[in-house]
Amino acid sequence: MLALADAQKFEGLALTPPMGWNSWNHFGCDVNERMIREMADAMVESGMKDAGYVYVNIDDCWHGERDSLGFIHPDPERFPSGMKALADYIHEKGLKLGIYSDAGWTTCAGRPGSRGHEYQDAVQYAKWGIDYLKYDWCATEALNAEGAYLTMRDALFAAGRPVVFSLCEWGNSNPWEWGGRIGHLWRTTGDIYNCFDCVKDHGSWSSWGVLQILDMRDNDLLRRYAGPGHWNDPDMMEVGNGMSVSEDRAHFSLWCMLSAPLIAGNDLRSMGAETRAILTNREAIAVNQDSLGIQGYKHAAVDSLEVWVKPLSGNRFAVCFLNRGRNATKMAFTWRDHCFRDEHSGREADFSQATYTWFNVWDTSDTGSTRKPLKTIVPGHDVLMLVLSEKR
């Protein structure tokens, strides 16, 4: 174990936004070792592993009881082989296993939380071979968020096994201001919902559609805190969980533009070809995984149409035209009338002075140049996503 005096988060992890899968959005509490093994198999067989997805994350409800010494154990009926055997199975496939806990007395589903047991839990996770920890914020009365997450950070470091630390505090205490020295990603919003433009009222709390998540925080403020090893997290994805194909495509594109973690939340075993094509689109993923790690920003908005821009390595830019409305919208974008000037990164593209070629991320045969205005129709709840390269 590492010396407590030297405690810090594990560096060199999540240098690009983490990619993987999580059980909660589709399965909720219905988790067991057979399903997790099948999900790992499907991640490999579907091509998702080859596309960059690596984490297989078990969310809430895996917990059993603590033993007489206070160490947590998995539910013996759901995980009869134990977590170490499951981790070994995942690792043999070239994947990594993630797990879930909570800073409070209980998890959000009422299972044992880590409050008062942080160091014991971290030791247990290390013994099991855990690679990723999502740490929630239920039942945390009287706790200070920064202090609570700092305690678990130090516990993980003391246990000695490198772990990607995901802070799931919902953005209530501005974790972007302090999360970078504690974890590798932090939630900026409440929970997502499998709807493109709606809110689900649960009484004392709500879950949010894709557009509501997009609008919930000041992106110009948040983006200055994101970069290699420290990412804003607008929650896991709902691609393949009931939205239309165009809405799934728009959802995935926006998460790529925002340098958000790409954590799928569907049933990988039964997803159709269209869902698989969205989740494994290499050009979109390349935008998300770009080595500069610059979070995109909204350049312009006219009626239902928004223009999002993300500076990329190699003097390139990703541009995403988002149609927030339900009806198709005609678009005429005259490049020379626009200059992409990002004060945060210092990157600039002046189309009156330089010409860029472009290709369509979702149809790479569709190409063009900024010499001519871009005239097209963007369907409702859909996007046109381009990658621009300066012409030499």
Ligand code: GLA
Contents of the next structure:
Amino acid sequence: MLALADAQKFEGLALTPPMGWNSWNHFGCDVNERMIREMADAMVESGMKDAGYVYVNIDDCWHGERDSLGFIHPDPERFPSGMKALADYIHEKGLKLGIYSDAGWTTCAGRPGSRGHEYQDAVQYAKWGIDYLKYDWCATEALNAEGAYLTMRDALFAAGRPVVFSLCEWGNSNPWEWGGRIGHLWRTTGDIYNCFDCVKDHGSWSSWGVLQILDMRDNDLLRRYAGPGHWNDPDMMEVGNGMSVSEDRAHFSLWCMLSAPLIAGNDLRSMGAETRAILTNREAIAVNQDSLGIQGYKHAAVDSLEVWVKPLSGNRFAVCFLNRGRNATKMAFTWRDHCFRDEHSGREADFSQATYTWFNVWDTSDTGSTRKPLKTIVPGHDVLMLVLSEKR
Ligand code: GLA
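Can you return the structure of this protein in the form predicted together with the ligand rather than the form predicted on its own?
Next comes the full complex, and the chain you just saw is listed first.
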């Protein structure tokens, strides 16, 4: 065991936004070891692993009971072979295993939380070979969020196995202000819902569509806290869970522009070709995984479209034209009337002075130059996403 005073976050673990899969959005509480193994198989066979996805994360409801000494065990019916065997299976595939707990007395689905057992749980996870911990915020009463997450950070560090630490506190206590020294990503909002533009009322709480999540926080403020090793997390993805192809493409593109963790939430075993093509689009993923880790920002609104910009390495920029409306919109974007000026990163592209060439991320045969105005039609609930390189 390391001395407590030396405790810190495991550095170097999420230098680009984490990529993986999580059980919650599609399966809810219905998790078991066979399904998780099959998901790992599908991650490899579908090309997701080759595209960069590595974490297979079990969300809520894997838990059984604590033993007489207080150590947690998985539900023996759902995980009869135990977590160590599951972690071994996943590691043999070159993937990593994530698990879920909660800072309070119980998880959001009423399973045992880690409160009062933080060090024991961290030791147990390390023994099992866990690589990623999502740590939720239900049943926390008056706990101080920063303190509670710090306790678990220290416990993970003391246990000695490097773990990506995902803070799931929904943005209630401004985790972007203190999360960077504690974890590798922090949720900025409540839960996502599988729709592009709606609010789902659950009675005492709500979950949120893609546009609602996009608008919920002050992105210009939050993006200053994101960077290699510490990311804003607008929640796991709903791609492949029932939205239209356009909506899924727009959702994925925006998460790439925002340097969001790319955690798929669909059934990888049965996804169709269109879903797979979205989740494995290499150019979009390269925007998300760019080494500079600069979170994108809204540059302007033009012709009822929003123009999002993300500075990239190599003096490149990603540009995403988002049509928030249901109807297709004509667009005429005169580059030379625009200058991308990002005070946060100090990056600038002045199209009245410099020329950039571009390609379309979703159809790489579609290319052009900023010399000419961009005239096109963007379908409803869809995007046009480009990568620009300076012409010398
Ligand atoms: C909370 C989290 C979700 C999910 C559920 C599980 O709502 O925000 O992402 O983990 O709990 O119960």
